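Have a look below at one chain only, the form predicted on its own, in structure tokens format.
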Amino acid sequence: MKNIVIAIDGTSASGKSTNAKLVARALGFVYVDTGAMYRTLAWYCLQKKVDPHDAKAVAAACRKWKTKLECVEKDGLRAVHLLVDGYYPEREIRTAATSAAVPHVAAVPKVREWMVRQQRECEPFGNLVMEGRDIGTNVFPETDFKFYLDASLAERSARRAADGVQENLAARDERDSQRAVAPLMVPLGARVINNSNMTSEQTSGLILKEIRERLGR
């Protein structure tokens, strides 16, 4: 691993995406949303009439689809996108139907193997801020910069509701933590931040302070 990788893992609605973007912008690093990659496969399966609950069919779809990683810049943020046949389904992967399919697609072992390979292929794009659920444990366990975000179930549910999303986070937490491959867990050596009563600026500030101190900036 030649470039710096900052791993930001955590539970659903713990602020991973918001804080990862803030950190990436502040440091001039490349932002990688690994959850968007799983969402892209879930969207693809729905488009191709592949049942998200059929693990073999999902694994087969993941083997066959034509994808490419691309680093793009928008609003001062460089980010890696997973293109399908040259297209990035930015809006489509955020629909309720796609969201419902994601946990089932993400639990398929062959899918996770494929995703880890792709996510590690992001490293040549430059220094990374990568967010997800298994970055510090499975994708880049060797990185020295690991953070794990969490918040109370009530706070996370309120955040989802404020975004107009109804999701059973307790059930999602259980699925994520009990799946057979790469379960959600605190990475070894990670700094755990419970941001239940913190703003995004406060959370990202803690992360940036530690990173800058350790990098000697």
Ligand code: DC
Contents of the next structure:
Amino acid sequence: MKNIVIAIDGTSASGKSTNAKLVARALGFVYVDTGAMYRTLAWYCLQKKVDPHDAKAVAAACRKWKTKLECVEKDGLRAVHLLVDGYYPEREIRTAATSAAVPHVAAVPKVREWMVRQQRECEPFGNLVMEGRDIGTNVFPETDFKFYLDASLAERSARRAADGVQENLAARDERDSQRAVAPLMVPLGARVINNSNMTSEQTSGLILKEIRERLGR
Ligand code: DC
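Given the form predicted on its own, corresponding form predicted together with the ligand:
Okay, now the whole complex, with that chain kicking things off.
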């Protein structure tokens, strides 16, 4: 591993995306949203009428789809996008239908193998802030920079509702934590931050303080 990788894992709606972006911007690192990659496959399956519960069919779709990783700069943030047939389905992957399908897709072992390979291939883009569920445990277990975000279920549900999304977070977390391959868990050596009563500035501030101290920047 040549570049620095900051792994930010945690539960749904624990502020991973907001904080990972704030940290990436502040340090000039490349932001990688691995959840978006799983969502892209879930969206693709729905498009192609592949049943997300049919693990074999999902694995076959993942073997065959034509994708490309691209590093894009927008509003001062460099981010990696996964394109399918040259298209980045930015809005489509946030629908309720995609959210419901994604934990099933993410539980397929062949899908996880494919995703982990792609996520490791992001490293040559530069120093990374990568958010997900298994970054510190599985994708870059060798990194020294691991954070795990969490907040109370009530607070996380309120955050999703404020974004206009009604979702059973407890059910999704349960599926993500109970799956056989790479379940959601606190990575060894990760700093756990429960941000139920914290703003994103406070949360990202804690992460940045620790990184800067350790990097001597
Ligand atoms: O962070 P998110 O809600 O966009 O993630 C979408 C889904 O993908 C979520 O159900 C968990 C799964 N996921 C995963 O299994 N591993 C990752 N590294 C990232 C997301």
